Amino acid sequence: MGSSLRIVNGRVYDPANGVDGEVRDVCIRDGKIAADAPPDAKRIDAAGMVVMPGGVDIHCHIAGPKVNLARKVQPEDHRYDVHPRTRVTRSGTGGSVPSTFATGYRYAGLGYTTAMEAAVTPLGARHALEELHDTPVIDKGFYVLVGNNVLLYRLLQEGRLEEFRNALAWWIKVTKAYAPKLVNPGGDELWKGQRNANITSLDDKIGPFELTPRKVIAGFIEAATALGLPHPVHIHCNNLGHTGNVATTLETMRLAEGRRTHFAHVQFNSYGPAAGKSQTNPTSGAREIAEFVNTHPNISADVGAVMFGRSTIMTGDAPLAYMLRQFGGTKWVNADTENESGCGIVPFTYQDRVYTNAMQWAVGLELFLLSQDPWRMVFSTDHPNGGSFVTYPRLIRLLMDREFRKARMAEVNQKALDRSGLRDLSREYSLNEIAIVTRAGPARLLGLTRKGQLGVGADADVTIYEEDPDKEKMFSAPRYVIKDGELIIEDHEFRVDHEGRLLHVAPDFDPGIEQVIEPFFEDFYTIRFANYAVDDRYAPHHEIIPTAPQAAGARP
């Protein structure tokens, strides 16, 4: 663990503990926030600076087979963006999908100390864990794709709900995942059997199954609630990216019926009906989504804001990627993962003069500005789908600086702005609210009680920024970054490297469920059942986050 530190004279923003810009000391001892530090502890004079917990990214794509595919298809992205080797850091490459080394260093270089990979197939878990182990500085975990899993569908279809819950717990535990992820439930499974087929309604039949997305989503919400996972089901809704999908999103949110449920990159699911005579140009549905989230405390979301420039569409929603291939240029990938999921990759550029891209940009900002509870509408660009995480400082400035936002609005497609509500919103985020949406809020939604805060006993993950009227400049390069009590960045330079650890859950399950799962593997998988579970060698530095199981059907 790191040595003792005392940070003095800084303005501290620690929303989880009710601290809003107070000048106070922050003390660190043995890798944790402490009530005091020894007299001989190293001192950091943070006068004129802002002290916050380390950033927590609740939804990004940074490791696993699909991420590596995205790297491979874009060599030009890496050729001119090299992260050099130094005395402390290892070399890597950047672009919209950076290499493992560059990913960790660039997150730390923005003041982030935790990031959650948002979509890994169970079969891809080993690959993802090896890449996460190779990603320096930050703590990390991943959500496992289960929303198009054939065996789970069979159990759900046959009403074997106790076995369904046990099988879900088994899948999460043996892959060392953090939470269950649903992507276009039913869509990938339908796609595998019929080209160009996709789910358009929550009541569509899913291929050969006597199931609908409605039943699948409700079943997973119920099971995850009963398992008491620290983070609930993480849902990428059906009809993502389609004009008018706000109706599907609201219908999906209602399925939660009071239970905790998280909606991923909700900007991409907040589009109203087509404008005028157009059959495709969406209007903004941000107000309807924001109002629902504002009035339903069980619902949380990350925004998935769009930032103009280079990106990479990277998704477990294979039908969506196939549809988007026509807009992304000459390169695209669609892949199938046995009985578990699929994926699609399309290099993409968001352009401010293009109606649809400008509407997406506006909808993301609207969701932030209309949110009444920043603890439940938190920060993301769905990296790299809506834009790279390196654009986070620009997004922060758009939220905090009304005049900057207005100037940028004057440069984008005006017809799109006419059909959004962005011009009517004058709100500016405070530093305290930024600390919530980028730190305290994501940590709370993930159930990471020692992250996103600076209370005694919390992980000593701390970022210190130099105050500046230009918030993009301020959040682009922290003066100091402390991880687990170690001073990683000092005076803007890396002083030491750090490994970070894997965060995962290990829910209990009835061992008898393996007698149900094993025959399916032997009949339909290319890997033997005995070789499927990921052992501890793939997670040498890990932390198991506890669950709090509930009675079946109980509400939190």
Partner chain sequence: MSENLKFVPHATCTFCGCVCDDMDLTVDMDEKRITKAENACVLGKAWFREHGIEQRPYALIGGREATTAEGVEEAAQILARARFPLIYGLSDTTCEAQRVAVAIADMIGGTVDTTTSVCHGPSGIAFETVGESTASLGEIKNRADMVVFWGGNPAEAHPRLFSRYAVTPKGMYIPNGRKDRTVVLVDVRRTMSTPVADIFLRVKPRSDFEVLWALRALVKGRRVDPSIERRTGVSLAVLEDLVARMKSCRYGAFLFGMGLTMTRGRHFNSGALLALTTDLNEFTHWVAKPVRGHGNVTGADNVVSWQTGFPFGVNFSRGYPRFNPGEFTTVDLLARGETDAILILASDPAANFPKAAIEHLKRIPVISLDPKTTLTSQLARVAFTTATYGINVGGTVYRMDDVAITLRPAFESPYPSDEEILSAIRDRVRALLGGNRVPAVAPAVAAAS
Second form
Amino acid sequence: MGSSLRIVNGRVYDPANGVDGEVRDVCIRDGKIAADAPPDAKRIDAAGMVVMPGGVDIHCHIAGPKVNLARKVQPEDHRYDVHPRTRVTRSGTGGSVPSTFATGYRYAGLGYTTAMEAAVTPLGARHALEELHDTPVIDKGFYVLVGNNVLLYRLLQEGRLEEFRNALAWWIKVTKAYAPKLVNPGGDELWKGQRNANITSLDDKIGPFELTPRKVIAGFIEAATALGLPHPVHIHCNNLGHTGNVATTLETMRLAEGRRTHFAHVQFNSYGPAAGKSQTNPTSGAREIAEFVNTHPNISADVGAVMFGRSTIMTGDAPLAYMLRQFGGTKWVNADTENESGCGIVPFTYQDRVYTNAMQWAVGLELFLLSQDPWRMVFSTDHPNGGSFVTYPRLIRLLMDREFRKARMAEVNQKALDRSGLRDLSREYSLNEIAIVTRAGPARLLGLTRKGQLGVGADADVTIYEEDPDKEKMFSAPRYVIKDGELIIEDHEFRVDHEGRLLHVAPDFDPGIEQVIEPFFEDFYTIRFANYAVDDRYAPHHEIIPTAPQAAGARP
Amino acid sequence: MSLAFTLRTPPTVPLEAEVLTPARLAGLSAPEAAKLSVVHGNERADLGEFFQVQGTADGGGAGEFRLTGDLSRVKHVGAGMADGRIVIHGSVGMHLGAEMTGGEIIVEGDAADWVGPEMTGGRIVIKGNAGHMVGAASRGSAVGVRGGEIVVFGNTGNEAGHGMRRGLVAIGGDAGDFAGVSMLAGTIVVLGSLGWRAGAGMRRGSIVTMHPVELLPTFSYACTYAPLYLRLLLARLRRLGLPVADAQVSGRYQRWSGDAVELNKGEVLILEA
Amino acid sequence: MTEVMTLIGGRSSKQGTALCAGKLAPEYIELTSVVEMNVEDMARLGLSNNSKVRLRTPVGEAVLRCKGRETKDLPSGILFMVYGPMTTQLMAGDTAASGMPISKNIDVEVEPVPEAGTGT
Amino acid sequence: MSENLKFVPHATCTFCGCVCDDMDLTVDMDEKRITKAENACVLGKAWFREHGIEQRPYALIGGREATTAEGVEEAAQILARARFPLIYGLSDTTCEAQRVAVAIADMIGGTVDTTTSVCHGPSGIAFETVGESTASLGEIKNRADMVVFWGGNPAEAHPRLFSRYAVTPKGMYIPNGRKDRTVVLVDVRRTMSTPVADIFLRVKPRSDFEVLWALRALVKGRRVDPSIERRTGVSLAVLEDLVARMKSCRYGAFLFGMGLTMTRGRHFNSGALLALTTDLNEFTHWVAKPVRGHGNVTGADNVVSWQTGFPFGVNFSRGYPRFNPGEFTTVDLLARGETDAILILASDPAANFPKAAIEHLKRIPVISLDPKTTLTSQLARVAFTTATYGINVGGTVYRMDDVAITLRPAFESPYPSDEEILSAIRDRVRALLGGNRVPAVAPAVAAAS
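With the form predicted on its own in hand, show me what the form predicted in complex with its partner chain looks like.
And the full complex, kicking off with our chain again.
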């Protein structure tokens, strides 16, 4: 941390500070961006190179119980993608669900320095933290699954809204999570309790509860807003993956009523009704979704683009995984977590000749190209659901290089392409826009003020790419990666190992809420209440990002 | 004269020698071949530390080479080979001809587990016994042999032809349990007896046996007949040296369909006594 | 007189508690030296409780004390004993590419062992 | 008994895979002994009672008393020198120690394998073939109205599986506990567990696969040959009745034991059960759960999986993880005489491995870490005495359903923890090798086969 660096002659892209490709020095001192560096600071000559803040992934699946099941279930996917150790780094395996070490090194190897695991059950938090601890280089955090939580449902159903808000804060804090996550709200109760049924609309009754997804979603948006979390409720909508789901998605977006809300991997929720003779082949709903997001500044989304090839469906949305089982081959994993969640896993391959897969690919690109505010429609493949994060450089090229995109379009299912709007879009992303959707935007949406930017005082997470007309090549292997001011990758090689930080929030709550929660544990959990909260040993390096009231110095 | 390798110093721990393919040896002199890298346990070593190398590689294209000695700790011989020929005088270790696409391997001895896993072409002939997983899928993978032939004169262990999709596995002796488990297509011929639970979960494909066997309760008797393709196949196996009797070539076979828990489009043919 | 029977290795709660005290303690050694057998099989073989019996497989053999169990609990032809130094003597090392040696339902030859002084 | 008592509530028992975290312990701090373990089962009581502090040398090198530091030096020398070293065991220790054990295997280019390979390893192989519908134990408590135990004897091996999780407890949708559940038990003999069942199916030894396969066919509406009764001891009518019940329950759960994994058919037996579970989900909700053995064997599975991508039997000799049961699993490596040094962490293979494997253990340098003297420690070149996890050492353990729990140790031990010894060995090996051993040969053609 003590070392200093001066990066000279590079073209700097720092959209958060209005820097768009200027050649200027970037200085680093004590792990932070500084105004100047001492004369003896190590110099990196970045002539012919592009300097950006480290990438920030707002939505991926890299650690925790379901990820480990997905790893274990497909040894055949690891065999041909091994990650050998070096003198200083650990070995691992890749494939669509890499081992923890390979995950950290490969993110770093693409110039990413922060990533958010998007779905962890509270009961799985300890496990997720153990894995994140073994995920090197990057800073990381996770979103905790609360959208099917039985006790929270009971409080909401009984109109005990203050207790609901306190219990939500408790759950986020004791699990060391970064944000609340809703997945297919209401779906788990039907899946587990009603013979594998599922929610089909926002007004379905949720099993034995006097609740609907509409009530649940609105309740969480309200509570999270009141808590002033740095990142708002992160929603995986109902009917994900289903033809015609664009209507459900728009209805859900309207529930936000002006309050900040984030919609995950919206590509999977942007399908229009079936086209032609088919009952199931979706049309594209990208334009409607993009328009809604464009005109509603409270709404943000990550795209969840689909990239052809091997992927793994892994989701808290168990009924969805069961539906996809018929396309995935022989393996299917389902895992129920008491009182909290469901989970499904299916190995999957997206094929460019298959109508639905080609449509999904097109919808993802359309969303990017129709978005008018790159700060609110940010980059993701919902790794590994839409494709592995190692496909990011290719996705960047698809956005930046019209000719490349056209050539790829010629190879996919043409019927699907005809029914998408992709042929009409000629837009190309600029490097500045790429810097926004991959770094500055996600950091801002996460409320990470010291990430995604290179202003004085920012975390010295910096990536330096060699300029290349082939943007896939350029973004595949940065020449230098600096994390917390340390030169991790130099001339494409790892020089040192590094352990990143856990990023989490600790919202305040009325301690009296524990008297409401504890009896429920005694009755319905199989772990004692006293053993549930995760202690600090699981986050040896961590940073608490304050909530709005905490930042303002207020204590309720 | 072709290259000839004689095991001089038996490895004390497993030796991985995927360099032993005709393509990798093409055009090399004996001293050059001796310098090729192998992995001895967790260290790199020269092939020549273990083998005495004589002769020169055949000129032009993939040639033939010989290995002599007890190679039962030498793994991956011929892995990934595409053409040429390997003759092994002695026993050989695991993963012989793994994922090979063409060419031929002859073993004048026994072979350990995983002979020709996930191969797509070529031929492997084992004159002795072979271990488990002959022509099988690797763990987690649904597809084993995708093409080519494996002929074992002796017995094999469990899971021969696990998940095979095309090609032939012929066994002169007895097969272990779960022969042809989860097979997708292709043919397994067993001149000796089948172990337990042959063809469990098979979708398509044929398993042929010359001895009575009790199948899983999800197989059902269809008919008794003398399939022509089998006659041709058995005649060919006889030419390859397997002890196929006339009565087997001309015999009538009970056809059992299965596995009913899957597509029920596979068959087990049992020679009628 | 020898017969082939099926040996099941397993755990018992007594073994579990004795294990905590230590595997080298007499109690544990005693527990792992007893084989349970159907009483009718025992009678046929001329065995009674605490008689010595030799179990043999192609890889090795073990001499144990036998203990009778009723037919409703343990069918004829089946033996049960808790895992321990004795069962290891009977297990083959081949795992059939699974990592797992066959530890339950092992075919064993069963032969009564004459007690010292009474046999040949 | 002294007056110096300490009360440790909410402690966790690590004897079996139930990993119950509701132990309220009373500790005699003068005698360094747990005098009472409230809520513990008979096995748990013995576990807590018998793990006091024994007077043993910190380490033995070749049978001679030594310091821990001397043991570490000798162990590091052995491991750094070995060409095919193996690290085995891992199930009776914390995840923190397991992480270091895997790190050492990676650094030296060795192999790491856990007791999973001789426990539910076959179920792991089955999982890789067909997947698994599963649940945390609380879902079984809250929802399961039908529970099928197959090939296990929980009454003697996992007593609280019945009382705390799956048979008698009341749950959210099981208000009357036992009365609201149909309990089925399948085994080849009557055991202490049999009386718990409403329906007991006695199957002939080695016929579980046929029974499961027949059930799969019946669930799918396919024909099953009536010869099933002669072969398995269970009639077609009984199987049809069972299938009708399984299809009509609301939430069904299989809990299966080593009666499936340790007998002929091994991974295919487990695979048939997991496939049956999948088939049943066409009709209603079903889950399956292998009943895991030693305290933290599930943690070992998880740690090895997240660090390497594979659950057990992982070899690093080429510089990256490779997985292949039968090739890189301990019984095989020993029985074939391929490994040239072994570190055995918290397990006792000399007491339960096949004869051929034990004979090889006697030929190579063995390093053992164990709180007690065992058959394995007796034949070790270096034998460390360690503190007992859960009793003297804190850390993380995983329940059989993958739920992680933090331990609450009761009193201190003078002996170091596994993690401390392993970390010291790792640091010393690193110094001897100058960092990770980096292999000079590119990945093989068939990388992990």
